[in-house]
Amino acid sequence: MKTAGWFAWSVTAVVVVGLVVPLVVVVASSFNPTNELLVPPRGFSLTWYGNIFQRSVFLTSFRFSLLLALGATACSLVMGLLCAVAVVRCRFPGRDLLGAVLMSPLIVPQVVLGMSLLIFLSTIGVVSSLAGLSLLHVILALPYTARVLIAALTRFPVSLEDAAVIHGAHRAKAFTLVTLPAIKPGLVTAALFAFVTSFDNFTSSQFLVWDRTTLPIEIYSYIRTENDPTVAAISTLLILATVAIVVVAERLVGLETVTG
């Protein structure tokens, strides 16, 4: 039992050093005076933080991917409380079929799902546009709004809801008042996947983009032609970014409840 309890702890070890070396790694060169990536670096300077903000295209591109993931969370969370429902409380022939079609994009590469998504767009006349890439982003995050909220209401005891029912009660009011403050771990939980999954997607977004683009495709675009600090400075501000949505998350519903 020993032996198998320091194997566990080493892989443990191995696998949290091997998560937090590139972050740190990332942090240190961006502090870097000169135009080059190393670590240590060698001073400190905070020069590359301002060349984001002299980079119009930078905040512009924030800016959109911050809407974009907004909008897309917002409307895969209730697409996925909507299917949840469906799939948890109701008993209709083909059930487990709706089941898997809402987790299919996860096993579909994102290259085929994003060049299918442009060959049928183009098909209709809409390529180009910002609907399409709406589209594309709320596939991609509704699978893990979908499975995280099909989790919190399988848990929860629907004898709850019935009791407000019965004590006179509709039962969207009673779904509204009883059963989502209940499951509120698991509506934040599935936000955060969503925000993310939709915030830092590029396989699927670069066939989708136009003059407008997202911060991960432009962050692509900025590092074919330049090799500075800049693209670790913002990864550094996005790790502090994470953080803070951690620390949010934590304090609403208690960061064990998000991350169980």
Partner chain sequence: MNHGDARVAPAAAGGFAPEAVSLDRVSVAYGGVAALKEVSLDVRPGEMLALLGPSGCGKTSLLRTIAGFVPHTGDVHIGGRRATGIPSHRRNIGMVFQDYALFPHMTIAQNVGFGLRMRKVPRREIDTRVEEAIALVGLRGVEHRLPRQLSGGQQQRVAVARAIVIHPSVLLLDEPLSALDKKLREEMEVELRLLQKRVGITTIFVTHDQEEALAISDRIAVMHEGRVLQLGCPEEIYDAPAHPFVAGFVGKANRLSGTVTDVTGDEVTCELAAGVRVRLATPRAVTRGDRLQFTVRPEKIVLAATGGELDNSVEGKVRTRIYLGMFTELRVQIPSGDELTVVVQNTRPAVIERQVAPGDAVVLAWSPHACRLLE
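Numbering follows the first chain given and starts at 1. Between two forms, the rigid core is defined as the largest C-alpha subset superposing within 1.5 Å. Remember, predicted model here, so these are calculated numbers, not experimental data. What changes on going to the form predicted together with its partner chain:
- Superposition on the rigid core between the two forms places the CA atom of residue 238 less than 2 Å from its counterpart.
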Second form
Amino acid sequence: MKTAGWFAWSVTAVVVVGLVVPLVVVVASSFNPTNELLVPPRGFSLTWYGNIFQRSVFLTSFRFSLLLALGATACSLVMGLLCAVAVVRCRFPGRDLLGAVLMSPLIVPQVVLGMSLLIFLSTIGVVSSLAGLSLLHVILALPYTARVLIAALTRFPVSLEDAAVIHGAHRAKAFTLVTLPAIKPGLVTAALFAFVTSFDNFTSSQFLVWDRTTLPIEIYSYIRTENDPTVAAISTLLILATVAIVVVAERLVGLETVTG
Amino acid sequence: MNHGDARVAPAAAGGFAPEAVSLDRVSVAYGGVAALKEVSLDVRPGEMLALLGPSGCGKTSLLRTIAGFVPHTGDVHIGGRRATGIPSHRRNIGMVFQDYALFPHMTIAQNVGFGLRMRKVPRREIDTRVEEAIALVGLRGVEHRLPRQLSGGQQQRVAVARAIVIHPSVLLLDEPLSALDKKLREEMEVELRLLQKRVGITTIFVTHDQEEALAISDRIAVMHEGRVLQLGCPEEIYDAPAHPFVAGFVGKANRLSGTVTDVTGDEVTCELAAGVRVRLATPRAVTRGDRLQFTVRPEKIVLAATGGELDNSVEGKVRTRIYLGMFTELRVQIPSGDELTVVVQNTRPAVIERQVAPGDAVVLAWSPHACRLLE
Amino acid sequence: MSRRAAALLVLPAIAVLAVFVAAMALTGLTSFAADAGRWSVKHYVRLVSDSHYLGYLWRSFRIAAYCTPITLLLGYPVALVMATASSGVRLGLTLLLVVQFFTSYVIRAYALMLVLGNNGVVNRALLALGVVDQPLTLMYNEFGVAVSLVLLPMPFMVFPIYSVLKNVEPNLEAAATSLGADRLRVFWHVTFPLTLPGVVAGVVLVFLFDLTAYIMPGLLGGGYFDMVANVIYDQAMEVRDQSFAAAISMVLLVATLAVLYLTTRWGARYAEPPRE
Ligand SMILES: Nc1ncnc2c1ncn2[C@@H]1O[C@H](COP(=O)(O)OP(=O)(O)OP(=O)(O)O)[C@@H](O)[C@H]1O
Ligand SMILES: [Mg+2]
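Structure of the form predicted together with its partner chain (previous: the form predicted on its own):
Now the complete complex, all chains and molecules, led by this one.
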């Protein structure tokens, strides 16, 4: 393909500015010594970073979100892997239907999903529970892990696993010794999707939280009520963490599996 | 080529006790589609057996049945023991896959040692046996590379080393050479044959390349549509095809048919259309009036100035001529309407060779013993 | 592998999905629930007869309908640059978009608030340059929400187009050029039609994202410019009228499914190679 023309390059520049400037502004504002959200900042101070640790809600909700995301990642990864093995390796009635149902949580609007789960949980009498919130996060993450792992397993040549079996490995051992290492990029990407989907989720989670809330929900309500640069400081830390994770993932497995 | 008993006797020089494989009325079906139909086959200890047949005839299915990867009916015995019910990983089989199936995340040494690790062989012994196997396939020095850092031919040898290091009772090769270019393939054929003779493992290898099968196997099983049509040494398969499909699939064959007009001793005269008479030697009794089908290999027919010493001589007209370097292939139409393919060795440079051109009249001649009667 | 093994493998996921399906079904039932255990369509009647609530639905469609094409216009060139530029530029753009993709919408919307607010960079720049003498209202209104709905779903638009674009056979473009097409016509007659599957995928994703947006109107609208998702939340959690919220949810869900159905039917024409 020929190189893109000046028009494409100019539009790209506009988009890059539109995507980068807000992030830069957040980072810059977080170092403001005053209560204002100003760019350029009036000086340099770490007050607002200190404030994160003063406000215990941010720390507790961060820890809660982290645990929730780790749990949801582990569950959805295992379920997604098992489903992928069944869908790719087995022929059974309803295989195509399963594939479609696995993806269906993706097309339901987040508010609708959150509210539906609330209605369901209150009908069976389980509200305000970790179980309900965890269930929601597994439902949210499962389509991503299943999709990524089905793709990875489809590309994996079964003859490799057969080779391990014929040379003396039990089928289960062949799977862990040969298949799992070979689909590592898929596993990493799937875990990344699952973790981020859970950790960042706001819209449907807000229906199911009780006195324990997640970090995005704390941040959202803080923005709508107090709105001082503490949020900018938290955002800066989370953006840096995201950048670090993405760079590591790029080194580890490349980003092809994310961009498609 | 000598194909006496020495070739099929156990070549148990390497210290192994190779055992044979036997299939008894084995059938395989994939969701109602039959891939193998009541196949019975005995593989002799130490021999190299080729499974030859067109794509989709069931060669891979047969190998995978022996390996225990596909559900089947009928019995499989390996080394005299009934294998049905023994899981694949305990059958002690070495297998080389078409795409080699080398583990991409393991080094060459780790790949080769895989089967030994699974058998819980002591570390020390693994190291020496891996070293020996790698030396055997002539790959010293690449132990610590990854599979993708090797060429296709080298990868193929690693796959062979991985399969033989476990001292398998049978070695299965699924089109092991098909991914290589022609020249490398021919080299590897010779190497594979020498290696197999050296270690003396009973080997079954799949190929759809008849030259490969003829070149390196002790015996060939020709398969077609899920059945083994003929099992025999290369010379039998080529010179005495028992089935029209075998005759057509292995080498080229001119098929003719006619009615018996005269029987003298073990020679009969057969009349084709338009009164063309052909004499052929037949091993079985025929009587006047029988309809016969028989084949003549293209290279057994010569262009003769005068038909005489070879008993059969038929006039014909050259239709096409294809120059192929080592030989020239002619298609000649004879008065009966049949078109015969004739192969002429180019013994002299093309500039000197008398050029036969399409349209020329020629005389074809062949011996009655060159004709093979079909069922 | 046997059917029994397959059944065991999918069991955990099936259990989770069963809850999901049951929850959706229950919401459907709730939307038809009247007092004292009776069924009725009164919530739907209320929805279609009250211009207030219909207005929110209409507003969401209207905004999605004009924001999506803008995202396409901005996103397609980015995908084009990613597919053709040097590997350094490609990596840079990929990293930027993946970071955006993995950053919480709450944070990204918040970041836009710092740009568009009265005290934000844009207004301060305009004031400093003397273009305006008092800050423009760039958020807590439709404009702010629209800006966020154009920018935030950018990865959803760029990735599908990019993944199709990078696999376009370069020889096709070379062939078109050799036949005398200029750059623009090569793009319009060859490249663009070939990437239609990616365009359709991106447009659907972004349209549905915009249609069901909650966080962007919540933060950049600041309560002054709610969209249909915000109304559903308020009905369910503030007004505590779950049945009415369920009815609006069902309408939104059906709209989503209709969009998907229509575009897959329409898009299938481009996803398959032309017959002829
Ligand atoms: N997993 C399967 N499911 C359904 N049918 C199959 C499967 N594997 C093979 N078959 C069918 O069984 C028949 C035999 O296949 P097999 O792979 O044994 O042929 P082959 O002789 O090895 O062919 P090739 O030379 O192309 O490798 C074919 O008709 C094939 O289509
Ligand atoms: Mg095969």
